[in-house]
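What follows is a single chain, given as structure tokens, in the form predicted on its own.
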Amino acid sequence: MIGRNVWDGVVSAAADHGVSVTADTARPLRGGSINAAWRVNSNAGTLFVKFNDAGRHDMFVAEAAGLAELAQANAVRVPDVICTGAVAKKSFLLLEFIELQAGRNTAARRLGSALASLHACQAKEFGWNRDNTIGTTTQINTPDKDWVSFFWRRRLAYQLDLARSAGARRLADLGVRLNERMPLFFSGVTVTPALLHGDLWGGNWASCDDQPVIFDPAVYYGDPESDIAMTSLFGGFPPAFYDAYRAQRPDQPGGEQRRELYRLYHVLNHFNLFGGGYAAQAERMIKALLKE
């Protein structure tokens, strides 16, 4: 339950941004596994509020910055950010509320085209100007001009170190062997830093009036194929999405092997978040990659 003093903090923070929130209209929503979610009325329309512990405030600040980065690209719709804040042992992120429906083929096709446009937004280095989170795991975005170095050090090695600390020594030792083979996966391929959603699984997109909407990002600049890799985990996307995306950004040689490498990052993260069978899945993936 969210106490009245917390809602008073939300009302005050929103007022500082010219929005009048009517806290008495707040209603809880179902479906979130990390944050508590509510909807509330305001003079700017219905708003969406996510709550977590006060120690998660930086996570919300980074998410708000990521949504702003995606919005600035003007490629695909994201929720407008009102503000973030922390009060009475709670942190919050106040966003535009969008009536979402499950994405159908029309929206999926439009998302494929929109994502290709998003990936056309480029930077000079891989990474981003701040760290953020993937789930609740810290995602290190310290910039690097070399993609192979960045992906190994900031993504795989970081997750493998967490796995080792959690007792998965065999998994971590096996994973380290990948470092020697990493350049082979990128032989003959040039990777340019592209703006990524960063956590684009099936639960982080939907549609509104057949227009795609993406949310809950883990933004950074990296290989566009890492976004595509994530879409095939945890349910996948409709064929229309891939057809539209590939019409603008055709697959490069060795793409499937690299996408498996990128999926490994997310499977490792799921082990570090949830444990269980993800360690065995990651081991199988690494062994298969080492045979490539």
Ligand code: ADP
Given for the second form:
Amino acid sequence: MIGRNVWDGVVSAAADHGVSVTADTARPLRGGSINAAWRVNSNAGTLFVKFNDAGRHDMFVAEAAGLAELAQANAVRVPDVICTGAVAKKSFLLLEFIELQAGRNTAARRLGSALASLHACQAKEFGWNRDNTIGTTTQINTPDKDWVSFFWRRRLAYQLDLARSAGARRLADLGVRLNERMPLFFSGVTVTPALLHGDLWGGNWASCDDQPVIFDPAVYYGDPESDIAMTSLFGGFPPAFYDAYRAQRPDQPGGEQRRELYRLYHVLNHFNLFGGGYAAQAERMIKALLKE
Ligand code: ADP
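Since the structure above is the form predicted on its own, I would like to see how the form predicted in complex with the named molecule looks, so please show that one next.
Entire complex below, previous chain first.
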């Protein structure tokens, strides 16, 4: 339940950004995976609000910054950000509400091209100007000029350390053996820092009027193929998406092995978030990668 005092905080924060929210019109939506979601009317149209505990305010600040970073690339539609705030034990993120439908072929094809354009936005270093979260797990984005070192230290090793702390010693011991093999996966390829959505599973894209929309990002600058890897982890992206993407960004030799390495990051994160069978899945993936 979102109390009256929380809505008062939303109304006041929105007013500071020139938006007049009508709290009485607020309706809960079927939730996302992590946050409580609501819609509410305003003088700037319908808005989408995500709520979590006050301690998660920084997560919403990082998400808002990520949406802004994606928006300035002007490659694919993202919801406009109104503001974030924290009030009475709750934090919130206030966004433009977009009438979303399941993305089908036309939108998927457009998403493939748009994502290739997004990936053409480059930075000087891997990482980003701030940390963020992947799910609710901290994602460290300390800049690094070397992709292999960044992906090992800030992605795989970070998740393996979390897994070890949670008692998954066998998984963590197996995983650290990948460290010395990392350069082999990248021999002969040059990776440049590209703007990534960072958490592009099938639940984080949809369409509006046949135009693709992406949301709930975990933005940083990294190997574009890590976004493609995530699309294939749980499905939800038809062949038209890959055809359009590959027309602009052909696959490189060894791409499938690198994508498996990138999927491993998300599987490890799923283990750290949800436990269960993800440990066995991660172990299978690591063993296969060690045999490459
Ligand atoms: P969570 O962070 O809890 O996973 P999401 O950002 O993924 O939440 O949003 C949950 C669901 O709400 C999405 O799957 C999508 O269907 C819908 N949604 C997300 N953003 C918007 C928006 N700006 N307008 C309308 N619906 C949205």
